[in-house]
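A lone chain, given as structure tokens: the form predicted on its own.
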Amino acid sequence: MSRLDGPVAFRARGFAARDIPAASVATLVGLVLLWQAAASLGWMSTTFLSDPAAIGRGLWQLARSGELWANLSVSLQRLAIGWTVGTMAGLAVGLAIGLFTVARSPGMAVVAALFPIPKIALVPLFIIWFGIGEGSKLVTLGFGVFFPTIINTVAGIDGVPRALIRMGQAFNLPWRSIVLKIVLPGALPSILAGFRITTSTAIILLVAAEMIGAEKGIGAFVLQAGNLYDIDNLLAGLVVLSLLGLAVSWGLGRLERALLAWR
């Protein structure tokens, strides 16, 4: 019998890499029972590192007090409502700009021109103009996220095959079924993929604007700490932004799965 004969294995495949969840908890597992070990025995010291242990006491001890919901409540809403009205003015600015031409080189010129600006810098600025309170925070959060939310939305646009677009016209669709059945959902996974980077970059701006101008919150309370050298508070509260990250970053994982289950 010929190597042609009976049945050919198939082998597209593809090249989609899967998520393991339970290797990327094992290895965060790892990586502290590593520094814990690594503290314990005496090959790193503690005095300006703490270990996981003490940092673990000192969170326990701030989540019974009180204080690390105090603080946490209020940077949580600064970053909901940042982030949420960046975004929305993001969508609306990149959604003209890929779709109309007469907003296309205009608006272009202005990203440009103003996302290289680094926007912890214009935080005195932006307290100068909006004040110390809540508004300079929120400004300078929806600033940050504002511009990365063009750019991905512009390119998702951008990246739609043409055929389906002409397609879609060659069957005689309307402009806005063509927008909302072939351009949005075409461009959804690099709007998605951009609310990860602009999610980051509002945490960065959040922290930033809190500790040069906040009572209460995550950053603030990171400045406290580390104005008294108090280092196993100073280290929790920087558990606290990586495990938040962590949430945001599952949260819009969920997210991506829900909206995009039809690829």
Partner chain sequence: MQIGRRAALALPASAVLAGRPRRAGAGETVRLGLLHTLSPAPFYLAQEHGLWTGEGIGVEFRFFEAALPIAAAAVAGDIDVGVTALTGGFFSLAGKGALQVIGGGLHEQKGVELTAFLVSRQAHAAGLTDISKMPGHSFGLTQYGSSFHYMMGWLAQARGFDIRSVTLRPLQTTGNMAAAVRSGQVDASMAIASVARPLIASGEVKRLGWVGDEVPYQITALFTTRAMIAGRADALRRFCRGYQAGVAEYREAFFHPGSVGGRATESAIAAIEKYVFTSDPDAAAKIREGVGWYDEGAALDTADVRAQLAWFTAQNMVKGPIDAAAIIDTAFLPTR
The other form holds:
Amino acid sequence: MSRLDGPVAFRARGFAARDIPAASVATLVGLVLLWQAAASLGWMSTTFLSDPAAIGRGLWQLARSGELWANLSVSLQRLAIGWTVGTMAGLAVGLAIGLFTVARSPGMAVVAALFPIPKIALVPLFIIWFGIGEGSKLVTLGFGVFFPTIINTVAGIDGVPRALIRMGQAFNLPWRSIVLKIVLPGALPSILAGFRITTSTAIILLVAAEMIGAEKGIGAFVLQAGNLYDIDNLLAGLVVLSLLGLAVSWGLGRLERALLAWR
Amino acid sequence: MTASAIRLTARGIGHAYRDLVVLEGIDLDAAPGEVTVLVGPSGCGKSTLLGILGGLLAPTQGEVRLDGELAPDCLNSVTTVFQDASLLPWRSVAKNVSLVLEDSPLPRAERAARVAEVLAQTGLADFAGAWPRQLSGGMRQRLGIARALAVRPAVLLMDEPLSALDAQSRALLLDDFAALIAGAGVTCVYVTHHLAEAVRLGHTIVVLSRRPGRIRAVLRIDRPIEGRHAEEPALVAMQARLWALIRDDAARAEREIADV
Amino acid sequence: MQIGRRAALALPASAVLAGRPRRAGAGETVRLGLLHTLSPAPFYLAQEHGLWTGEGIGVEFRFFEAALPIAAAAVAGDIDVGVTALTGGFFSLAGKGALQVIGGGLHEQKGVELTAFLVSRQAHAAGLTDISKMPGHSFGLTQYGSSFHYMMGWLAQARGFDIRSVTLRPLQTTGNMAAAVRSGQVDASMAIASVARPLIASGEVKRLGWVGDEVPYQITALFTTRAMIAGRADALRRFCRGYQAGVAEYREAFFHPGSVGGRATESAIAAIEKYVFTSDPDAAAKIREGVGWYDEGAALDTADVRAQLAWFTAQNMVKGPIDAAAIIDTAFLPTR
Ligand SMILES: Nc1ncnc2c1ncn2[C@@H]1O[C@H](COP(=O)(O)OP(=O)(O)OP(=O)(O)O)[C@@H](O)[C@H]1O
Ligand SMILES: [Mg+2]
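Alternative state: the form predicted together with its partner chain, after the form predicted on its own:
The complete assembly is shown below, putting the previous chain first.
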């Protein structure tokens, strides 16, 4: 027998990770400062890894000469069109798979077969099929976005509680209303989570899409800088891609907060 | 405004999920404006039967019919209220109600008026703009009822609408429900495990046997719902009779389920 | 894995050498980075005919898929010498101080049909019948700053038009370049003779000229690292002598009027066949058709290297100023 004498210790610690927005900013800023300090204090050679100040100067020059915008605007346009088309197609197919028995098994079989194909490897074929111009680039982006969108849409639809759909049927709601007011909003969290993946995928694929036949574009710019071992510009281009990713992620966060306020 | 007067009749209903026969030879008459309560041991097929009555499940045998006069303001003759209220979490309280009116030919103003009316009836007027997650369990159930009443149903099917609540909320809500159902004058089929609810609400109480569910007994309480109290000696006696009918079956059903 | 197999082929030669008595530099192994194509053929000859063994060193081949990684590998210390195209990327890396150009490689030469300037049938029919009409047309190349970019730039200069009036289409690989000009996706491009000739013969593309007839151009060059020059100059000298002997055999086999087609040619083809067109029944013909010019003694065209550097700098592809003298070392091999 052992004797107890004392207060009950608090034991429900942990497992409650919280978001601290200031910490994310501070971390990124801190890393950049550390990098700069390492370069300025001579802890690392800047021959093959420029310091943030040099990259910043490079970016500033690119911005002033208009070269940055010339490349960025082309890429933004490609991203916008490619992502939108891929997403729309993915939503349509995902909806069909999620709602119709006839589409489900055949659709999922095709998705399972084609999703793992590296889109980058298809670029040469896309060139032949869709031409060396915008077509192949948009298809590369759209294709990369298409499959994850399908998978997230289907998962979202499957995750809508059956009870809610039965409720809609119990009230004799038309099919269209059940889809628009119950199925789609119910699948929205999963679809939006998919957007986080597909926007990043699109930015990653931008370099692959602009690998062939692109005169302008951030992806082409990064490749060109790499080919020329222009390290300042290479890193400047990557910083632009990274900032683009941050901006998109921030925008999606806002969108989620607006659309999913009910959670 | 005249209420609908619809009689719901089920003849020879049988149902099987694959090889599992759940219902056999069910004949049921739900008289207009009356509450028919279904009781029976767990798993005997009450929810299945209610689904068949509501057109949400196709029976393997038999037929369900509706006969009578439908009021012009009725938007959905047979309406089911589920155990979990099935609220859309992304719609506010008012929008959850308006959901079932949006596809109707009602003019916008009348829709809004109906929403306001049923929310007032169920005591939710102050919560019109709230999200469902902000409601208590009792409020959620009241919202479920409000939404059903908004379509002025001729037949209201309710599957254990109070079972998810704690005993205190249930007791409070039971009287509200009784008033709402009686006030609406609908034909109601009400499934419950709680015999106190059965005697408080039912004009007719149908006792089902354990699976495969057959009708074991039909009890009548020829008194208006309003003014009843579950503690009245007559109702308590009725409750005891019901329990005697179900107890052995229920005990056996419990063992069966545990064996599965 | 082709590369792995080739590397394995190259190994026994160095293994044999391991136990020999040595003078300074003797018995050492030099790691050479090169493309797995016909262009470094003299190196294949030197290896297969034991010309480096005769100099007392072993040479280990490290094969690469593209030109620029060879230079990068030298900077990283994975190879000691490399033979690669002089591209914008190469000059940028060399300008950072690690690399030194020490000898010549493949050279575009008047009369030697090496690189063809091709236009698509459609573009030709529409009036693109001379290189000087390129403005307003598209040109397929591997990458910005590649040797094709330079050649196009040089042709533009020679014909008096601005290269910016040509739409450049980077296509990453020479295979894509040939496919694109064939299908008319680009109006013009370039291809080496062995690829170009069948396309021209079948009428799928039109040839507007041979680059060698227009541009005296040091396409590839031999380079090494500063560390190698500083620490292992003797081994490097031996390597260069073996290379020169390889070039001599190569020139005798393919460019010496008296000996072409004779025993020297046969033995050279047999050696080269071990590296390219392996098990291709037409290997001999393809090699004979595809070989390009190497200057006598593996001489380096320093004037052209300077011109290339100046052009890349003027095009802002190489961030200058880079002093040509600082990246060329003529102490090991002759100049042209
Ligand atoms: N979709 C289904 N598929 C197969 N079997 C089912 C299905 N739904 C119900 N069952 C089975 O049918 C029987 C009757 O189910 P039902 O839900 O109708 O019973 P219940 O009387 O409502 O039970 P409870 O009182 O527990 O709610 C049960 O044994 C159940 O396991
Ligand atoms: Mg049930």
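Numbering follows the first chain given and starts at 1. Throughout, rigid core stands for the largest set of C-alpha atoms superposing within 1.5 Å between the two forms. Here the structure is a predicted model, which is why all the values come from computation and not from measurement.
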Fill in: Threshold 2 Å Cα movement between the two forms at S190, rigid core reference
no
Fill in: Large Cα shift (2 Å or above) at M108 between the two forms, core-fitted
no
Worksheet entry | Core superposition between the two forms, C-alpha change of A163 at least 2 Å | yes
